[in-house]
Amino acid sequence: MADTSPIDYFFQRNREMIAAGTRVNTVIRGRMKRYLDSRGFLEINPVIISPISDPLNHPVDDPTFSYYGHQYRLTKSMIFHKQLALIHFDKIYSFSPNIRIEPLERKNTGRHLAEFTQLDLEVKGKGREFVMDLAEGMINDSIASVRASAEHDKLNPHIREYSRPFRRVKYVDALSKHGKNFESILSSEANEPFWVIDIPLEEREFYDREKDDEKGVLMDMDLIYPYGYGEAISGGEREYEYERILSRIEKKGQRREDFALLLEASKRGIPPSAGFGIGIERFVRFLTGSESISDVVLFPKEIGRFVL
């Protein structure tokens, strides 16, 4: 495998798969769109390179470049500047392509590319209830349009449009019963979608909302899809004002120079806001049933393989 030339790769690939997952894709993107859209969000241009991005909470490698003499990064993801459009725009949402140069031990998971796109969005003013309403009916919504299409045949025979609310569970539940795998336990014995909410704050990026009745305690969630296909959504509340962020950033050990385009930005005044992000890529693994996310996308850049 290993010797195979990226050609001769994308030549052998089953085109029935690739096929049936691009066509997937396009129903879900319009769907997702005509429904943010009817919703008052406006979509704005994805962000490819940036001074900042998104430190995520697990090591990748960053790829840094000097552009007339700045410091440029790829995107890992549009946190920061979604935040920053909401000083323009009340909701607003973006496909938007991400690169994380994961660890090599990430490439057998099914569900991890180098390469991928999230239908990234924020709210000006509203809470974690808010998205976490949106993002049901959105994903139940693309559902149906999707079991409606030509490809129902080619569709996982388990996905339906689910009851709502979707269950929650609380982060140290799941770890105190079924330890630090708990998420990969819990999606396998799953037949529905479900959230896990509170996480703790070491667990996530400084960017995401402390409490303020429970210190330590995030006011984020992630939806898992259910039969084992693991993470969908990760989002919640965001930090907004500049000493709390501020504090965050030292709570991490992270060099407050890193954000200082940010804390600038915090300091003439951030809206509070929510937000969540959702992988196209996963989203059509899951609707088709795919074993690896791979499989569904017509140049996946998998984890320590040389690819087009």
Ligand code: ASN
Given for the second form:
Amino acid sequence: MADTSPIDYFFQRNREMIAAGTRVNTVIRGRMKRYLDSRGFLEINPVIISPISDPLNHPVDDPTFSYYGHQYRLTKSMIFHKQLALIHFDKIYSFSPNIRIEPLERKNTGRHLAEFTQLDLEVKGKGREFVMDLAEGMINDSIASVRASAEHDKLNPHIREYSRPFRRVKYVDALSKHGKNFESILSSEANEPFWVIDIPLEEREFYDREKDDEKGVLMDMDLIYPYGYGEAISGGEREYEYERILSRIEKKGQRREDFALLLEASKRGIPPSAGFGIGIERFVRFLTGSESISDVVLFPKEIGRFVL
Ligand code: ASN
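Output the structure of the form predicted in complex with this ligand; the preceding block shows the form predicted alone.
First the chain shown before, then all remaining chains and molecules of the complex.
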């Protein structure tokens, strides 16, 4: 990509869209906080750097740096810190900045930024149903609040509160019916959000829990937006026992040394849990009906672009 000066780029941006995006962002963050606080959740501070982070299921650059002699990385998601936080608390969330230096192929998807915020939450002792229900309620509540706000005229006119429970599609069924590209096909056809559930083990990171009665299939889910906006949420129940985590790391061909601290913690006891993360900027893009996620973000870290 030709390098426009980051300053030229910044001054040329569409002020109206950025203003609308920023205001909608503020409304939904406030509302999601209220929604969770009133249900007994505790907001924890985001973790920005740590010796462990989410390995993700697709390759991203993962720069490390020396921090007082130890190797640290930037947070790609707070998954492990969410699980560890439950040693002290029952229900937690964080507005968590994530850095994912994505491959250049993702630069024109309209839904990837190298820096974004996810509202990442985790609940001790609960399963997938609990967090799916929570997510549906939170999404509808945010939509209601933004429609009632001063920003209502900036919204995609098709947006509304959706009837619950949202539709569920099993991963294998979607794949056999529509092929590998099922997510974008189904998202484009839909006029309501829907869940993709029971994702196969090889398609996800090692930390989502494998079903006891169906080997190779996970107790996890993605929420997909309608009108072609694609993935909104990913989450699931978690592996928390030492032997199971180790075997999943090995199955993935990952190095156990990279997760030594997680493994050590799991020997001491990590509680069972379920949770999910929702990308805030993607939610704003969906609500405002914007073509690209970067249109509604003040300082978008666009994939491959030299920016402020
Ligand atoms: N936040 C996601 C989850 O809770 C993980 C991710 O962002 N990769 O499952």
